[in-house]
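First, one chain by itself in structure tokens, the form predicted on its own.
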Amino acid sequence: MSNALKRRFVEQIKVMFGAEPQKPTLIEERAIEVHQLKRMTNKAELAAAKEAHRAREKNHKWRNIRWATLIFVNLLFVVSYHFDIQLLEGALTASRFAGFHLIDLNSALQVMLAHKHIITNLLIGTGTVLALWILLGGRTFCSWVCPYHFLAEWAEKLHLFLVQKKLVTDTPIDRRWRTVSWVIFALLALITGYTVYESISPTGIVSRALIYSGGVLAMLWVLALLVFEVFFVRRAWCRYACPIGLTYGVVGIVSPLRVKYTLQGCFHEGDCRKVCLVPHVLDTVIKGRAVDTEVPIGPDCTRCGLCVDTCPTGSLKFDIKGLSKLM
């Protein structure tokens, strides 16, 4: 890893906790050459090439695979419970797959803080889930498994439609609130001895509602969140409040699965940032920001694949760290 990439890696971790992306102070020489070459490119030809790519039929490959995976996982809970086939028991918070215990990382942390000691019985299930999400990318959980994410994605489409019609405006919130939220709920668990967050977590509420039905009051809370996101703040819960997202983001720091950006063919038209749930992770695609010719996207990326589907030049692709050297 080049020195510029090492520095960017640290900065991306700070960005995950709420810092604003900064212009790079160190750029590798090979990337500087590409940036300079692009400045000499005829702007009219570049604009024409952008429009030609945008005119092509839209690609939803990764979105469709992701939606199918998310629906399958959550339906597996429902089918297992209602037909008593005992394949995947419980809910997303805590479950058992083919006899193996699985504990959501944030839930396990909350429980241990509430009990003020490490619970041995939780370690196996937590370790299994930790290993799984290290391999799969940390916040991959958010976009590929979380049922609230699916609902919020549709609410986001409605929000963007209303914004386009100038009926509502997006009001971004300081991203540092998510870190504050994480600390507050951790302290509440430690002080009260009760996993306060689990009672309001839309992830757990929607998961339990799907499997066991009921929970009308809790679902009203989820509905209120979605209404707030439609009319006031785009993806408010996922971007600015969810402690689960931050926990899995930390896991994603060491994950080999990531989205990788290639500078050479990028038009810098910004279509990827428009569809991204967490556009701060894509600051590297802004003209002049890439610190190397190939740059891994930061750990707060949910690996949803929307940017990969949208990129007109294939400059953003899924990548497994080190795999290219083995092949």
Given for the second form:
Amino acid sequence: MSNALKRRFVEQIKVMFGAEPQKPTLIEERAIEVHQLKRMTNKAELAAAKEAHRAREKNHKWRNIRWATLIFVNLLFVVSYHFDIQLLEGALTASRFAGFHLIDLNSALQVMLAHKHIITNLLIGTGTVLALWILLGGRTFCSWVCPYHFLAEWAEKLHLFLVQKKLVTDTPIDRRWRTVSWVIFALLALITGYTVYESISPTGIVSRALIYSGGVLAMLWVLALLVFEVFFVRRAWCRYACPIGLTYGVVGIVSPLRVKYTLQGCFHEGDCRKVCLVPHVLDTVIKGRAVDTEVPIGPDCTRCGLCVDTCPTGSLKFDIKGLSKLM
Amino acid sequence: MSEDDTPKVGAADTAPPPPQGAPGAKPPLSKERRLQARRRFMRTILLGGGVFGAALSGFLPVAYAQKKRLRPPGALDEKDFLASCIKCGQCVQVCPVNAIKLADLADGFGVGVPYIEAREQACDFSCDAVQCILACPTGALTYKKPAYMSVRPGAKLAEKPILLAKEKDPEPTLNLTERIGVARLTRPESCLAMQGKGFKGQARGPDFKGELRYMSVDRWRPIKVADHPYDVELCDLCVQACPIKGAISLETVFAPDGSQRKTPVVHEPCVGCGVCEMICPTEPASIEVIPGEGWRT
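Can you return the structure of this protein in the form predicted together with its partner chain rather than the form predicted on its own?
And the full complex, kicking off with our chain again.
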């Protein structure tokens, strides 16, 4: 890893905790060259090249694969219970896949802090899930598994439609709030001895509602969240509040699976940032900001692939660290 | 449109990048920017408060000490139980008679926590081995309570309860050490046995959905209570249905007027499963299980 990338790696962790992305102070020589080359390009030629790419048909490859995965996983829970297949028992907070304990990291943490007594099964399940999401990219959980994410994605579409009609405006919140809320909920669990967060966790509530078809009141709370996101703040819960997202984000710091940005072909049009749930991780695509010719996207990225689908030049791609070198 | 590094007012997802100028020195923000920042700060405080308010509302039912819920067998004491339950519902999934339900938001921190509504469907130990305990990933339901955790007065069972259904097995006991409640004849005046009455027909009517394992019908499969009508001279349905050896019997008592009466009497081995409450044909049930109650002599 180059020095500039190392610096960026640390900065991206800060960004995940709520810091605003800064203009880089150190840029690799080869990246500077590309930046300069881009400035010298013939304007007419560039415009023509952009038009040619614009004409390309939009694709939804990754989104479709992701939605299929999300629906499949959640349906597997439902089907397992209702038809008693016993393949994936439990809910997203804790489950057993073919007998192996799987326990959501944030839920496990809340229980450990509140209960202060950890049994072997809890430890095994947590370890398995930790290993799984380190490999698969941490916040990948959010966009590929979390059922609330799926609902929120539709709410987001509605929100963007209303924004376009000038009926609502997005009013952003301070992103540091998510870190504060993570700490407060952890402290609350530790001090009160109740898993306070679990009573409002939309992930757990929606997952249980799907599987056990109960919890009507709890679903009203989820509905209120969605209405809030449609009319006031775009993707408020996932962006600014959810401690689960932060927990998995931390896990994803060392993950080999991520989206990689290639500076060379990028026109810096910013389409990717418009579709992104966490656009602060894509600051590197802004003209003049990339610190190297290839830049991995930070740990707060949910690896949803919307930017990969959207990028007209293929400058954003899924990547597994080390694999490209190996092949 | 090309996106470059000039700050744009109203760009929702980025904070204003630091303005151009001498590195390190931050020029003062424009009035508009300051106002924006202040509004954002106020919003954050407001919404943050809202989320906590919602989360802390979980304390309300606890503070009001609402109706105590009957927990599944092997449950830790209420406070520990709420702390350790991860709300996954694996206990719900393994229960062969679907006795276990998950609570809703009105139960505060109990949202998603399992409970049993004994009158609708009691735990009859049809699974033989208390599957819910085996399924629990966090030890909220457990055979072995950690030594440092307190035991409710009267919760400790004198001996491991013997399950009548497997009385002849090499290991006839349920591995339980504590009871989840105790059955009480809460309405002796309505008890059919006390009135010297018999009972004929379906214990809870034709529409009752509850299930029970009848050893005489099928050792492994519980059937609907509605499919198993009774015909007894003197009502002893609670005694007949009880799955635990020696937990309840029909005893003779003397009424105030000196006449002899029969009445169900609960004994120490009662684990509080609630089968007697479910089967009781009077409306409301004459015998009920008191959740979390201990044995008192």
